[in-house]
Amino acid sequence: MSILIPILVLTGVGVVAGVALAYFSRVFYVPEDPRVDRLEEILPGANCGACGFAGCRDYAKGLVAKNGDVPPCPVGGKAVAEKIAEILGVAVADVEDQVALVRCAGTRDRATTRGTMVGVRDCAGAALLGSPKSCRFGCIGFGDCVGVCPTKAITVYGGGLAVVDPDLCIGCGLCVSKCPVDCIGMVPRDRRVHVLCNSRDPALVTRAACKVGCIACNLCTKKDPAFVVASNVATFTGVTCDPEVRFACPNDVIVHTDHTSVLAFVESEAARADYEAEKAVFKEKEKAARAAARPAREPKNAGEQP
């Protein structure tokens, strides 16, 4: 008896409480939009918290009580900023399909060190450190951004730089702010050429710390005024341009990537050698052009030939 009546006291608790949670549930039931589960299901459903929700719902909740006042998603794009326009009647919001992109080429072969980092092992830490790379705003390479990725479109090559796959990022961000020397930046999904430096260093440093860096020489912007230079580094703001112009730059920077991917202009030799041998065969093409184009010397009197 002394076990049965605190089982039965017990038992009685949890049925009242039971029927209370029931009871209130009803009462205090506040039915949610209909249009929420509209919403979560034209979503990307990759709850990577990069619109600043907690996830794909909480970010529908959100469309509906803010009537789609809230920033777009970035995974999305266009495609579903329509749609969501579509359901909440609102107008479109502006919104461009991106992937990440990692502004360096600067490899263990083409950038110079510091030394060597004993016991680090993250790019947060080596940055507070000073970076174990001359360049301070180069890639660092130990992967922090990888971490982060949840399409694991990075990956850190042999040659100590990460590269994103373009065709597995789905634009939501999260490494461009885990980066410590915003190596990482955002670019259109349909840009075809890329500036491959960070570095905002005078050209005298930058020569000294890499091999390909932006040196801030304006070649380029005298061949496409869709390159801009700012901060001592050129950047292309257009979606492509002609092929040659990539072969302006004195220290190989500009990425063509419908002639070579980011990761072969990278890590290939074979596809640096071959860049090389296109570069020199427009040299020497742009070097006849011009002596064509010399007027031919006067004489200097009349029994002179010319």
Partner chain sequence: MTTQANPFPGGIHPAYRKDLTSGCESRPMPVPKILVIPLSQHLGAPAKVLVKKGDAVKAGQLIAEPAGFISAAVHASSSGKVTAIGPVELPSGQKGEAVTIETDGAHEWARMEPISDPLAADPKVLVERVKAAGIVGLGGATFPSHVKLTPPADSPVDWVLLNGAECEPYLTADHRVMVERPDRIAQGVKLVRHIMGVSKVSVGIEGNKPDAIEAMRKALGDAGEVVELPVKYPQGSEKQLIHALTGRRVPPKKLPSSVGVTVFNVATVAAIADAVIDGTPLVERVVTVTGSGVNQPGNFRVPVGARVLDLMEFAGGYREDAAQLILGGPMMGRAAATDDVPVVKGVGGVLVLSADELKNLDYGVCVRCGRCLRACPNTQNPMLLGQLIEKGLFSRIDEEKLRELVLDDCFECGSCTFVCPSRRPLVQFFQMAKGYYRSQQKRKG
The other form holds:
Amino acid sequence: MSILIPILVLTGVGVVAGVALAYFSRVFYVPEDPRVDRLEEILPGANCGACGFAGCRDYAKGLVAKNGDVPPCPVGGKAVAEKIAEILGVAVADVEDQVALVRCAGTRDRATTRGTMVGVRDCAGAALLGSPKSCRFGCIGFGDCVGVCPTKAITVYGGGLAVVDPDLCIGCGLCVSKCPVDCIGMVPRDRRVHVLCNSRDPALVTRAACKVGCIACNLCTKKDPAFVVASNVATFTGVTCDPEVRFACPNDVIVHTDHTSVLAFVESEAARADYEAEKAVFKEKEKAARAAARPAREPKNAGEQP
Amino acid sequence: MTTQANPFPGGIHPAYRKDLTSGCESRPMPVPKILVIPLSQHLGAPAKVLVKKGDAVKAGQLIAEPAGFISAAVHASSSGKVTAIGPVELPSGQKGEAVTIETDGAHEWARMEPISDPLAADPKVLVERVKAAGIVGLGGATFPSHVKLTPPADSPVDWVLLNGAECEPYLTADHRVMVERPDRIAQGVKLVRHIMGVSKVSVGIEGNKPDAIEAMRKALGDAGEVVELPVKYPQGSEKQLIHALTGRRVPPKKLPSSVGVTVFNVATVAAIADAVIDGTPLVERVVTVTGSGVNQPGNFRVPVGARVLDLMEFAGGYREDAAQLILGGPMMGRAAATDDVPVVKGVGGVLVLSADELKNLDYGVCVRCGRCLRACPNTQNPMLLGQLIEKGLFSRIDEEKLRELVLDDCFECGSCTFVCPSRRPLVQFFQMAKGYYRSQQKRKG
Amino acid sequence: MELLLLAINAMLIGNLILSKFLGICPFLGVSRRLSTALGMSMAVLFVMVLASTVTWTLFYTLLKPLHLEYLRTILFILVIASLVQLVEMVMQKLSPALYEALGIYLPLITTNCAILGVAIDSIEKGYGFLPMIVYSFFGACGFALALLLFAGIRERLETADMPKSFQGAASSLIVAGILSLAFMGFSGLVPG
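Moving on from the form predicted alone, kindly provide the form predicted in complex with its partner chain as a structure.
First the chain shown before, then all remaining chains and molecules of the complex.
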């Protein structure tokens, strides 16, 4: 019988506390938009702050407060933008799924240097004194971007170049704003062709500074109009192109490949050798084709021009 | 007429090594074959180029006009032909547009009309002349002088200071200007007084230049007082000098005009007199070439745009053990990667150090000895800030308001780095942080 | 005089964290920054006094007459947890500013052993109402003192170069131990 008393007491106190809590939660109810919780659920939860808000919950609050009129979540991309639009009942903003790309192929053996940076190895500091590389637009390679990347998608490899792993990149763009030489850019995730150069210097300056620089010669634009040359550097604007177009580049800065072999392209000697071999084959083929085409067109001049 | 200078907190006493060149009279450097004249030799917007490739130019001819209020004109330093316009490496290490001139050796002048009786002329005309002559602060900051001569209406200037401290070790360029051209400086002082309508003028000269003090006292007479400053680095920093001479303190992030003061370098004032009285634009400056890696250290009157390699050739070339080229002084100058850079208006010295003078550049951890706290002329805490930056703890810098208090006020004098027993590159850390905040700004804007 | 001794005892000699090792969780968890440590301390101060008062009252009005003293631990947990929830709700409604400042720390306190420890301790030592209030208030002050000291040290430690194996938790625990040793020195303050 005596066991009943403690049970009753505990139950009683529990019930009182429960009722009190229930009552107070109603009396002191603070209306909070339920959409905030739902929005927070669908956001990536990376809390990277790339949207300009302090974390995902803050972003969700901002979305509700301004009814969607805030910059899109760069990490979530299209899928998240659609869900946000559905919850808020507004039109889908045009968001592209993007990844970061280091637009430089100037490894240590390909790009010339001005001097050695002694002391603190830091891109921002080095850029104040002028990049150690002769090219003022090339990747400095001290890895400031590595530090800001929330998913550790960037690595500086042996050649002194930062390379972004697209599988890990969530497209937040923090590295883009960190890079003091604007070497990193955002590109659509499905783009398969890149011009790995950022040098906006005139051709002569670029050529003197780096073996693999874009000199804006326009040879690629003639092959494929998706290449656009602006301020002394070419950019590919489409999704993909004929893989042979890359051989048009006299300085070999075009990669046509899936993202991971951007790494091979700038880092691996073997990959470079393969590229050279393929290019040689292609050139041979082209030469043969030209030789084959020429007699038919103009038999008189055959053999006069290379 | 003796005034006691106010001491500033902190500061250091490096080996000055000025005796290498302080007795060397400034010799004119012959015009080299190639002149590379950058369009951005001043603080503010780069000048807008007026010539094109193939044009013939004369000495003193305007080749680029100021592009905005805070900008300065650029002139050809000698006669010749424009051979290229494009990016070149500047002494700062950055690249910038420059006009390359192949000189013809004739050195034909195209001066501006001298202003006769300038003390009766309208100050506005004189300011226009200063602007047209492309005069910028020759102390190193290269702030356009016409801007300084026209302070904003809400902060009138009642005291003009002349900076002859030259606290930077090794350099003697300003020293030589004061010894050789005191009368020109005095004329310039009168012009500045007339332009700004100011009667109080003080000249601050460090006590290790007694000949300069004497020459300036004699030349200035009643036009201004000469104050002997204690020998301590960085006495020649603008804010420290203002405090020393006037007792006023410039608040962080504010210009000297906010406390009613304007500071000119002594050489700048001489250049103003040149422009007004002779009509000569700023196409030449005194440069100290010194250090143990130079064969014939000395002071040279160098045409703006002469490349350092030509200047070095004129100074007898490098010694065999020369190891590091520094543009500017050892404290605030910048290590140069190449000598194929032009001497611009802001370069007061070319220093070449030999291999055995270069210290081991490895640095250790902070031992919290607190020497940097005592050396900092801004009475700040370089120790803590350096550690925070090294560890990338920028959020704490923001939290503790160190950015506003310390970083924005730090002028990178290098005193903290100089005294650090662990050889910590504190100034480099601060530069890193400034780079970080710049990229933050970029992201927001 | 007795109350003064009690206060010194609660704050320094019998410091909750450093002598009784109660509330180690927030001690290590929220001591990375001085500002957060201060917020946590204030929240603990508030809740500790409140919870001790309520549990003390409950003990002497409900458990003692029914001879159910052995139920106190389980009952106090229940009461304190609901109390903190309640306080959070009230605060959110009546003072959103205070809620923003303390709000995130309140859930951390819900099952904080320091709070429960003080509540049980004052029963065990048979304190009357006033000594109980003094004990809980200065106990919380001692908690705040230890937390702030530790946060200050950790802020400095953060900038220090240490061997990798010492970084983070390892050095924090060592510092906590040294702090605890230092607080032992207070035991000579009160004779006997």
